[in-house]
Structures are given as C-alpha cells and as structure tokens.
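Next comes just one chain, in structure tokens: the form predicted alone.
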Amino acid sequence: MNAAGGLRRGLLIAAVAWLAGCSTDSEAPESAAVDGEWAYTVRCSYCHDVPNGIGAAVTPGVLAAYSTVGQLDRYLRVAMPHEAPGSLPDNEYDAILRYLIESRAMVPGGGDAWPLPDSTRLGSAAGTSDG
C-alpha cells in the first residue's frame, strides 16, 4: 500500500470511529442507566473539550448563564448535538446534565436529590453568584 492509501485508509478508519461515537443506533434501551461522564465524552467532548472545537467550553460560568436546571435541561434537548440536535435518548439527556451539574459544583449542597426540580437555580456551589 502507497503512502496516500495509506492514509486513505487511516482517514477512513478514524471517520468510522467518529460516526460510531455520535451514532444512535445501538443505544441502550431508554429506561437503561447511563453513566453521564460517559455520555458527556461520547456525545459532547468531540466540540467542547478539544482545541478549536466548534463549542463553547463548559464551564461553570457558561452554564450558570442559563439560569435553572429547567433551564439547561431544555437547551441541552433542543440544540445539542450540535449535528443532530435532540437525537439522543432521554436517559442519556438526562445523565448529561446530571454529569454536567455534579462535576462543575453548580447547586448548592451538591444537589443529590435527583431530578432536580426545573426551578433550581444554577451558580456555584462554593456560594458565588448563586442569587
């Protein structure tokens, strides 16, 4: 094999890996537990945690900008991912957000009641801006 066939090759095998990630395929059935950070890297990394990714990093500030779990919750479902927004299952949505909120301290008291209700107020756990 040549050098371009080679490459060739590698392209296509890296894009096979690729749509495998962001597939909907072969997901677990709805009610299934998901593991968030999983579905964070799997959905969401390729955007957001790489250099010049087309997504905002997610930060604390980026996420208190909407307001409320509810709040989050709703843009998460209607505009992500990014190329296929509102395709992935509810249980995976859902363990995202709990992912997103947990790891970032963003409710007070660590917000272990799960689900939250749609009202909570998003800011820093360590008390910072929380209103």
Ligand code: HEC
The other form holds:
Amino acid sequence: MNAAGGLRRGLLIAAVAWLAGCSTDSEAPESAAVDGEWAYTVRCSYCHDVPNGIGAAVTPGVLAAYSTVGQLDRYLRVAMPHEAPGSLPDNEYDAILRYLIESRAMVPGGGDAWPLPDSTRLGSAAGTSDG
Ligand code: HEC
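Could you output the structure for the form predicted in complex with this ligand, given that the previous block was the form predicted alone?
Full complex below, order starting with the chain above.
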C-alpha cells in the first residue's frame, strides 16, 4: 500500500475534474443579446417596483426628464444600480435602456429602430402637457 501514490492519483483526478468543469463553465459573451425586461426585473425592480422601495417608480414622466436617449443612457450607466453603479455588463445596460424606452413608449417605434441616436428626444404623453 502506497499512501503517497494514492494521494497523488487523487490530486490528479481532482485537477482533471476541475479543468473539465472550467471548460464547460462558459459565460455568455458580452455581445450576447439580453432580454431587457428580464434584466430590468433582476437588476432594478427590487428597488424601483416594490412597496417602500428606495427608488421611485420609473414612470414615463421620470424618464422624460432626461430629455434624450443619450442622457438617460449615461445616467443609468453612471448611477445605477444605486448600490453598485456601473457594475452591469454593457449589453445589460443597453437592453434595459431599450426595454424602458419601449415599455414606457418614450420614442414612437423606438424599439424597431434600435440603436437610437443619442440625440433622440424622449417624449411621453404622461410626462408633458403640450407634447
Ligand atoms: C439598490 C437600489 C436600486 C437599484 C438596484 C436601482 N436603483 Fe435606480 N434609483 C435608486 C435610488 C435610491 C434612486 C434615487 C437616486 C438619487 O436621487 O440620487 C434611483 C434613481 C433612478 C432613476 C432616476 C429617477 C429620477 O427621479 O430621476 C432612474 C431612471 C433609475 N433609478 C433607474 C434604475 C435602473 C434602470 C436600474 C437597474 C439597472 C436601477 N435604477 C437600479 C435605487 C436603485
């Protein structure tokens, strides 16, 4: 009986198993499409869409205050999520921005024309009285 040999063999098996595990543990590439509604639900709504949440509801009027797609985009990337600003992958910020603009109807037909130029105005029937 050779205890050292058995230990070495055990370590080798563990190492091979670890390497095999790594090769199958592939993360989605940053460019992969992300569902914006899913990302918003996971990343944002636990503060913004719950009773007594620390963030206010993200209404069309709130979004319209950012004036343009580019300004809203920069705000979200710089300031949200509030406890870890800038921490999301690029594709998630992009998908969340698109989801908010589509779901709140901030730009007519905006989702179809994605990506929108930064200068695109954010409008909302709910947030303005005279359009
Ligand atoms: C940890 C809680 C938290 C999370 C997560 C979070 N927010 Fe916020 N959010 C806040 C707070 C608090 C404010 C107010 C910040 C301030 O006034 O400085 C805010 C402000 C905002 C505003 C501006 C509201 C206004 O009146 O101008 C928007 C838009 C917004 N959040 C969107 C998002 C989006 C999109 C996400 C997901 C990527 C997100 N938030 C994630 C807490 C959160």
